[in-house]
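In the form predicted alone, a lone chain appears below as structure tokens.
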Amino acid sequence: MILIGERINGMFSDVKQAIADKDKKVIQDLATKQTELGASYLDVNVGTAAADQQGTIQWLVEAIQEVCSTPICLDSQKPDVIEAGLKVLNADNGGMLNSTPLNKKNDDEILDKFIEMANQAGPKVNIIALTMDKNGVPQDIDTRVAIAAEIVQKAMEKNFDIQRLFIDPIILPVKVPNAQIQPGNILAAVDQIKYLSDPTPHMTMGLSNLSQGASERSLINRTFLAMAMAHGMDSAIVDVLDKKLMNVVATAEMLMNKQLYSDSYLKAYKAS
């Protein structure tokens, strides 16, 4: 399971304050701790924590790279912010550009721009593409799959390796009225998207979006993560600091025969 640590995000109060104070230690501690707990990538999202998003994402990337070599996932729908992050990213460590829709009302070529930036950065830099277009986030299965098919087609046309493509079918908060049907729609969409090409694109999601505003957030997240893994989801942006969630990942992989069973399989997974 490719786990993308979610915690270096300006929406979190500690990160927002660290950005305001230019306190590298908070950021570096989060980078180190997430790496130790199993993050394959570290998501870096300025959000609304700073007016200068370009300068701030560079500061965050440079602070992280001082203490660890974990690949960084640059997270913004603004190509100029992604471009700024790439200028200081050590692409030899790998990386990811998160997240581009198929198109936007004010930018019909945003996916093309992300593909071009990833290709210029090198073969170790991947893309997360959202099943979202200029009409917004689809609410049904068929539209999600249709947008994903267009994304895959565009990647092929641009000679972008499909194994560097991560498709995010966009999970919505379950607490929103009439949204409880969406987790099932996501799973049905994943069942179809994984057959769009051979090799198949990776599948990912921002897991914590599912439980926004809900009680029992960790329980909701980890239950759906196990369900999604069984349907072929092989990546997720998650809170790797959530021990119970990480235990679910390890157990699901063991039950899917991706990890060997032993009485100490949880310890073995953490050490791997």
Ligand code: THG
Given for the second form:
Amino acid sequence: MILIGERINGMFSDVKQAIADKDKKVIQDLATKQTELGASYLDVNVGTAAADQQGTIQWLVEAIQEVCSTPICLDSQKPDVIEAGLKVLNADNGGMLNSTPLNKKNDDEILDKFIEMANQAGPKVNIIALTMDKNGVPQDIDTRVAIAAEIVQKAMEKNFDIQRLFIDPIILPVKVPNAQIQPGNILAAVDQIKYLSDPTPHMTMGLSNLSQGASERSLINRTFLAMAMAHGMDSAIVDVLDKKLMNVVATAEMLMNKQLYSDSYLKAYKAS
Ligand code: THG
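How about the form predicted in complex with the ligand, since we already have the form predicted alone?
Full complex below, order starting with the chain above.
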């Protein structure tokens, strides 16, 4: 399972404060802690509070790279913010450009821009593309799959290796009225997206979105993660500090024969 640590996001009050105070230590501690606990990538999202998003993403990337070489997942729907992050990113460690939709009302070429930036950055830089277009986030299965197919087609046209492409079917809070049908729709979409091409694109999601505003957040998150893994999702943006969630990942991988069973499999688990 390719786990992307979610914590370096301006949505969290401690990170927002650290950005405002230019307090590197808070960010660096989150980077090393998430790495120790099994993050294969670190998501970096400046959030909405920072006035200078380009300068802020660069400050975050540089602070993290001072203490660890964990690949960074630059998270923004603004190509100029991604581009700023890429200027300071050590791409030899690998990386991801996260959160391009297929297209946007005011930017029809956004996916093309992400692909060009990733191609320029080098072979270890991947892309996460959302099944979202200028009409917004689809609520049904077929539109999700149709948008995923267009993303895969665009990647192929641009000679972008499909094994560097992660498709995100977008999970939204289950607590919102009428949203309870969506987790099932996502699983059905995942079932179909994995047959779009051979090799197949990776699939990922921002798992914690699902439980926003709910009680039993961790339980909801880890239950859905196990279900999604069984359907072929091979990556997720998660709270790697959540021990119970990490134990579910290890157990699901063991049950799917991706990690060898031993009585100490929980301790032995290493995220890919
Ligand atoms: N897909 C992709 N990237 C993403 C998302 C996605 N990046 C951002 C987000 N969604 C995934 N990361 C988070 C991070 C935090 C939360 C949810 C998703 C979260 N935060 C608490 C909340 O809102 O309740 C913050 C509370 C606090 O301050 O402690 O839930 O879907 N590709």
